[in-house]
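Only one chain comes next, encoded as structure tokens, the form predicted alone.
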Amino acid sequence: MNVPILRVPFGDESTQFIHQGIDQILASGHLSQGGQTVKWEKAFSTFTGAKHAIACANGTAALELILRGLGIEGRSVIVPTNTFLATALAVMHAGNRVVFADSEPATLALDIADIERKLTDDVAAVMLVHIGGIIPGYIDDLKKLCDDKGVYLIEDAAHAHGSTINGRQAGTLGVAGGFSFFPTKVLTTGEGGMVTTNDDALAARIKKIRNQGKDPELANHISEVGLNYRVSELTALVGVQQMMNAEAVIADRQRAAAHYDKALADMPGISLIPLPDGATSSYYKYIAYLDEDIDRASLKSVMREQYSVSLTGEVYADLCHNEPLWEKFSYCGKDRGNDPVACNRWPGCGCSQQQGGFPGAEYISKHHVCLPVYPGLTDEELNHVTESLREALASAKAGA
């Protein structure tokens, strides 16, 4: 039996819906920001409970649009080093400085104590990433801390379509949330992104910036320094199809996760990451910790070569502050080729010094593993994954 890293299921009914929609789009001649985009946005707004949902080119664009819409420029933004670098790049693209913070192994999320240490007067926002689809239980405490400091809380919800805490959806817990629809995500359109917010003024400004700065109230004359972060109608059509099946997709991921919860509860060599009280996850990843004496690369190789089970990529094995980018560029996007670094936004900010000291994130990066979790995994496949894992872990422990 072979269990691959990922399957992106499109059944006959979904395929037929998309084919018919393509014909309608091509016949209309309206290929960008038309009726399908409006339908996708309305469906995602209803799904999350956010007042506004704004479709855009991708998840990175969604985060940049939030920052630009809030008018954050020439400031510092705190992001976890345990995330994909796109989170930090969005901060830089919007003209700001990245400040990395540590993460808590228990929650996979930002370490509040480290956030507090780094909340200087220059910080304008904290960008919280819901790693693997897990919303941290401290979310209300973090929101209060940000409010007390006059700092925006922004959600990078790329992993968290449909994740909730105490009945509230990811993307509605801060000033705005950014979602990705890349092929690996819980819901996918191939490429594509979405911003969610309850702020009317922010939504209106983001819509203008997304569309080259055009202002509908000024007969589409340009009133903002905008960007072309629109989506095509073809992308939006797939988004509409995804929203039609969203609840079923998430339920199927949760079914697979529940299987793993039960099978791994007493399995030597591995430890579960419990969800916070009142939380549900849509399980972008199913994450667990390996015992420290188990080599992850060797385990993954054994699973793949002996059992034909491909374990997915980690979240994350490579921390942002260790990327080679910083050998050439400063944390505000300045070229380090100049000596001293040409930084005129933050005099004396330390752009010439690489950031480090993230023990929690380092632990996460080295010791977790992700099991296959996607719609359509059969009970037989899930049993094969867990039985194979039990044997591989036992062998690894015996050889340790």
Ligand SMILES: Cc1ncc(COP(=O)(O)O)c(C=O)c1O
The other form holds:
Amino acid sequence: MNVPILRVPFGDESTQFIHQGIDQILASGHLSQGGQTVKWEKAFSTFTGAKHAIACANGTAALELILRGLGIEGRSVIVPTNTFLATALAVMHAGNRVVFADSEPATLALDIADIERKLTDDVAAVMLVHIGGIIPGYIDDLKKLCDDKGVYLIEDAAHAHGSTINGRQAGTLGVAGGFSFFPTKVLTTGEGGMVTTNDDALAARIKKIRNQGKDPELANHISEVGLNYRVSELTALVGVQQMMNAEAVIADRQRAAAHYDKALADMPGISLIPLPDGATSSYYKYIAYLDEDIDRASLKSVMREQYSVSLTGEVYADLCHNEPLWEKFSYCGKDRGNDPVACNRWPGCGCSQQQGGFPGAEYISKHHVCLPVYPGLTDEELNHVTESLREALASAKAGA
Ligand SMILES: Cc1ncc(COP(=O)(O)O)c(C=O)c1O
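Next up, the form predicted together with this ligand. The previous block was the form predicted alone.
So here's everything in the complex, that chain up top.
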């Protein structure tokens, strides 16, 4: 039996809905930011409970729009080193400096003590990433810390469509949340993004910036330095379809995760990660820790070659602060030129210093593993994954 790394689920009904919708869009001649975009936004706002949902080109654009909408420019923003680099790139695209912080192995989220250490006067925002769909239990303490310091809490919710904590959805826990609809994500439109916020003024400003700065109140004159981060109606149509199936997709991922929770509870060589009290995950990833004497690369290769099970990509094996771009660029995204240490934007801001010292994130990056999780995995496939894993871990332990 072959268990692939991913299946992107578009069944007959969904495909038919999309085909019919394409015909209608083409007949309407309205191909960008029209009725489908409004429908997708309304459905996402209902789904998350956020007052506003604003569709945009992709998840990176969503994060940049939030920062620009809040007027954060020329400041420092704390982001985890354990994330996809897009979180940091959005900070730089909006004209800010990245300050990396450590993460806690228990939830893979930012380490709150390290945030506290790094909250200098220059910091305007903290970007919290719900890795794999896990919202950390300290979320209210972090919000309070940010409020006390006059710093915005922004959620990078690229992994967390439908994850909740104490009944509140990802994307509604700080000032705004940014979602990605990339093909690997819990909900996908191929490319696509969404901002959620309860702040009316921020939503209005983000809508303007998304559309080149056009101000409907000024008869469409331009009143902001905007961007073209609009979405095509064809993308939005797929978004509408995805929202129709969202609950079912998440329930199916949770079914797979429940299977893994049960099987891993007594499996030697691996430890599951319990969700924080009051949290649910939509399981963008199912993450577990391998014992320290188990080599992840060899385990993955045994799983693939001997059992035809593809374990998915990690979140993350390569930490952001180690990316080669920092050899050439400062933490505010400026070319270092020929001088390997000078920041050419704000000399003395710390961009020239090597950022390092992230023991929690290093542990996460080395020792976690992600099991296949996507809708439609059959019980037989799930059993095959867990039984193969039990055997592969036993032989790894025997050889260790
Ligand atoms: C944590 C995180 N943030 C941001 C992004 C960026 O999203 P997009 O690829 O839609 O721009 C991703 C996408 O993989 C992500 O995983």
